[in-house]
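Below you'll find only one chain, the form predicted on its own, shown as structure tokens.
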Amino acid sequence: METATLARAQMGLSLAFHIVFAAFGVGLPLLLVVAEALADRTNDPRYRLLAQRMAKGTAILFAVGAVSGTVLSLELGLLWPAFMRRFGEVIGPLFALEGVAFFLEAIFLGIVLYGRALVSRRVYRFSGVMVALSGAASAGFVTVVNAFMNVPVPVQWDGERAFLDQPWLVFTAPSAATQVVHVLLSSYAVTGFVMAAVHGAALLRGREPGFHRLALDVALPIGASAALLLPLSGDFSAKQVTAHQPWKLAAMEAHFTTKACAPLLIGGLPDEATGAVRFGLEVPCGLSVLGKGDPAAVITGLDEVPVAERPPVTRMHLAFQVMVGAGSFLAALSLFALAVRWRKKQWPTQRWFLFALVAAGVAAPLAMEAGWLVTEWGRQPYVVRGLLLTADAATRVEGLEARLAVFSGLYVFLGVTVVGLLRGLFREPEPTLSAKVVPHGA
């Protein structure tokens, strides 16, 4: 295999593993803050116990996320030296800010984990909020790096090195705002639904129904709200992509021919050789409405994109369909759950709904992974769109097969370890009203 292909495989594996833990690093602290707030408001010790368990889970996932994130930072230099050499001055400040946010998150997480009995309730609550804000900021800074790679702002050149006279201009990358919002909402949806799935599975087994129903009061409002906001965020993203990345929209929708009143394709299997799509359902003028808000609008097709610069159409289209399908399932389930909660003042607990919650715990991270693939494949064949080809950015060092095998083993080890630790956490004795709760300090 070519070194560029192996480098992409290793980086893709690392990112696919890390992205889920990064999502939990954003979402779990928010759930923890909500659980603590409900405990203060209701004086129900079960909320406090739930928060204590979530703090332990946050520590486990934070540690694994830190390890996998460190690996990624090393891989940027080892696998993509030309990228870092040419654009390091542009994206370096963002990684520095991400590092500051990461350390803030670690400091305040230490207080959350070990300071409950040592600090006041106000300080403890503030620490939880800071963990949530730092986690969101950390994800936001890294997402801006990705936004710059997708649609770079104009840069100056010093020989082969790019730089910005005003480093903050990197935040003005056209896709930065929409990508950051979408990433944060996705993280909250993933965390909320995975947590709801865990407690839904416990309810199916009949374990402490009172406690696990109470846990849904923390997980479902956040997961469902994010799932319902994601289609709105996706609509803004679609319009941004139409304006600034027309090749990406064309590949996502397998839209081969430029035309007005372009149809929206649901499903289908593209044939890149012939430019045809089989087994798809077309919504007349749907793509024109989605992309430009006008059914008569002209949407650029792949026929206006040089073949050598086209993203992988079939893979992108299928990943996009998975993302939309899984997201639609989450949104529909959220609407039903919130409607029942509003009418009956409690979450639905029918067995079919609990099974649907368990399925949602799989669908949410699946949608996130598929959306990430759409974003990354949509930039190809460039690392920085229009400025640096992927093939030119990759390392020339050989022997990447061995590295790929080693890192694959590392992720298997980390995955097995985190599953074992979380299983041990879930196997703790079921909490009851009489269980011991660690009090706050004076």
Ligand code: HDD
Contents of the next structure:
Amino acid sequence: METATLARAQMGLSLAFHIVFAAFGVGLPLLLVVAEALADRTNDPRYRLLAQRMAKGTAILFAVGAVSGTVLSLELGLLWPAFMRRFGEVIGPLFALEGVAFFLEAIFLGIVLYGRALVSRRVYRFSGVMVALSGAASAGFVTVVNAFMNVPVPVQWDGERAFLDQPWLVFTAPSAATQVVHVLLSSYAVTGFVMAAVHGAALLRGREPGFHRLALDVALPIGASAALLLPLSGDFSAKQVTAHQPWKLAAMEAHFTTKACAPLLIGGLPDEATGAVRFGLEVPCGLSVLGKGDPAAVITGLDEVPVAERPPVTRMHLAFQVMVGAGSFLAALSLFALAVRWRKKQWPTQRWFLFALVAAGVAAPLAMEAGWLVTEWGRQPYVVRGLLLTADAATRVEGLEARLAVFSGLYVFLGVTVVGLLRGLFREPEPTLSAKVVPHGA
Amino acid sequence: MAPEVAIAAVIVGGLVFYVLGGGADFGGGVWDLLASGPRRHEQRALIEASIGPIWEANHVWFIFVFVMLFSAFPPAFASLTTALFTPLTLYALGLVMRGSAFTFRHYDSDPVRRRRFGALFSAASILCPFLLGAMGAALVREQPLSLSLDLFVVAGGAFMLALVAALAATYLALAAQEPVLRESFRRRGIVSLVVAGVASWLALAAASDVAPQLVARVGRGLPAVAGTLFGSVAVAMLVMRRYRAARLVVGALTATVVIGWAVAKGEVLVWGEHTLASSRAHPATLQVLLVASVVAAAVVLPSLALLFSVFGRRAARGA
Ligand code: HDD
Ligand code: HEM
Ligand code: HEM
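Could the form predicted in complex with this ligand be given as well, to go with the form predicted on its own?
Expanding to the full complex; the earlier chain stays at the top.
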């Protein structure tokens, strides 16, 4: 294989791995803060137990998140030296800010995980809030890097090196705001629904309902609110993509010819060579509404994008369908759950709902991975759209095959071990305290 | 001070903290492997308790140094990652193994798997400081950058390994409450300081071949004298069972080594290719990085102090 292709495979693999742990790094601290707050307010010891279990899981997920993130930092330099040489100055300050957020996250996490008995309740709560805030901030900064790569702000050049004489202007990258909001919401949705799925599965197996229903009180309000907001935020993202990255919209929608009242394609198998789409369902003028909020609007098709600059269509369309499909499912499920909770003061109890929760625990991370693939593939063939080709940015070092094989094995090992450990934690029976406490909310 | 020199100073400062904190955590991994005698379980427990809450924060110094380097000196960074591709990849592997195996062991109850994770944790804790020292040595050689192994580079790696082992042993001797446990780490501290001394002497001997200018500039200068002095005083303090003083002096020794290394490098970032001035980022970028460093110091250092005081108190209470 070509070195550039291998470098892309390596980067994609490492990111796809890291992003799962990163999402938990953003979401879990918030859920922990909520669980602790509920424990304080209700004096129900089961919340405390839940928080303690969550803290153990957080420790494991954070450790893997931190080390996989470090691998990524190194890989930016190892795999993309020309990218770093040319754009290191522009994105560097963002990574420096992210570093500050990492410090705060790691420091206060140390206190949250190990310091419970050593600090006052106020310091403990403050630490929890700091972890949640700095996790969100670190995700925000790194997403701005990605937004810059997708739609760069105008840069100055010093020879072949780009810089900004006002470095903070990097925050004005057109897709920064929409991406940051969408990424943060998706992290909360992923964490909330994975947690809800785990406890939903326990309920299906007939384990201590008092405890596991209570866990839904922590997971679902956040997961479901985020899932309701995601289609809205996704719509803003789509409008931003239409305005600044028409090639990306055209590819993810398999929209081959420029036209007014462009249809929205649901499903379907595009043929990149002929521009035909088989088995699709078209919503008349749907794409014009999604992209510009006006059924008569003209939407640029791939025909206006030079062949050499087109992103891969079939893969992107598929990934986009997965995200939107999963997103619609999550939003519908959330609407139902929140409505029932509001009217009956408890989460739905039907078995099918529990099964749906388990499915949502798979769908949410799937949607997040798919969304990232849309964003990253949609930038191809560029690393920094319009300014630096991926092929030119890649390292010239030979022999990346071995490295890719080693890291693939490593990620499999880490993934399997983490799942095994979390299952081990989860198998510990709920202690006797559930027996002497009256069911909550009943 | 020129802005690129100021940023370089910030980076070196970060490196000092990394070796002091992250280095000591690696050292803990070394002693975890070498835990022996009837008290080996207590030794491991002490190591685990003292690394657990702080290793992630210590680890962030590495990310900080790396990020500052690529923001402030992008072309030098690109050369560096290309020339040191293999050792850096191994370093990444080592960091992953160290952090995850340590955490996995803590949360696994199966004794067989715990032992395996422990072995992985220790192996990575030996690999990383060795690579760090070896890369540090390679960076001051006066020849095109690569990790070809010669006596100088190997001695550099061995020196760093012994240094972090000494750091960990003196910290642990102070943290240990129980006399027998304390004694075992005291002895380990002395041995590793002596090994570090021998390795540094070997490195200096080899340096006249691969880095003649460096030897001329600093080999007999202040850093070498200060290093020898601190090393000997540290051994003396341990012999006299002055644990607090020993920890302080080993810390000073570490700072001297890192700063001395940076002074030895001087203006040269990558030999024959990049100096500080030739590879620095645009002044606007450097300014922002400097401001960010000041803000970071104002926010991060007090938080770190809080962290260490919380867990330092615990050590003092003997938990
Ligand atoms: C739980 C995860 C999740 C869910 C349910 C959705 N998304 Fe999403 N989406 C992501 C998670 C995500 C993401 C975090 O993976 C991405 C990648 C880059 C980004 O900004 O967010 C993304 C990107 C992304 C983009 C590309 C943005 C860009 O490149 O600038 C668009 C247009 C959408 N999404 C649209 C939607 C729509 C219309 C959804 C309606 C249901 C939706 N997303 C649900
Ligand atoms: C937010 C920070 C991110 C940064 C800075 C970033 C950076 C990069 C870079 C430099 C490349 C190589 C050049 C290229 O192919 O364009 C790349 C490719 C890639 N990234 Fe990202 N990325 C980010 C997020 C993600 C995430 C979260 C995923 C998760 C799925 C991801 C998936 C990929 C894939 C699959 C590729 C290979 C694309 C291809 O060449 O086909 N990226 N990214
Ligand atoms: C959208 C993509 C990304 C998001 C949302 C994200 C978010 C996060 C978060 C929240 C953490 C905290 C630790 C944890 O949660 O386990 C983390 C860790 C880390 N990330 Fe990412 N990240 C992303 C992509 C990247 C990229 C592209 C890089 C570098 C090139 C990177 C480098 C790191 C590093 C070095 C750490 C370790 C910090 C520590 O030691 O605490 N991340 N990331």
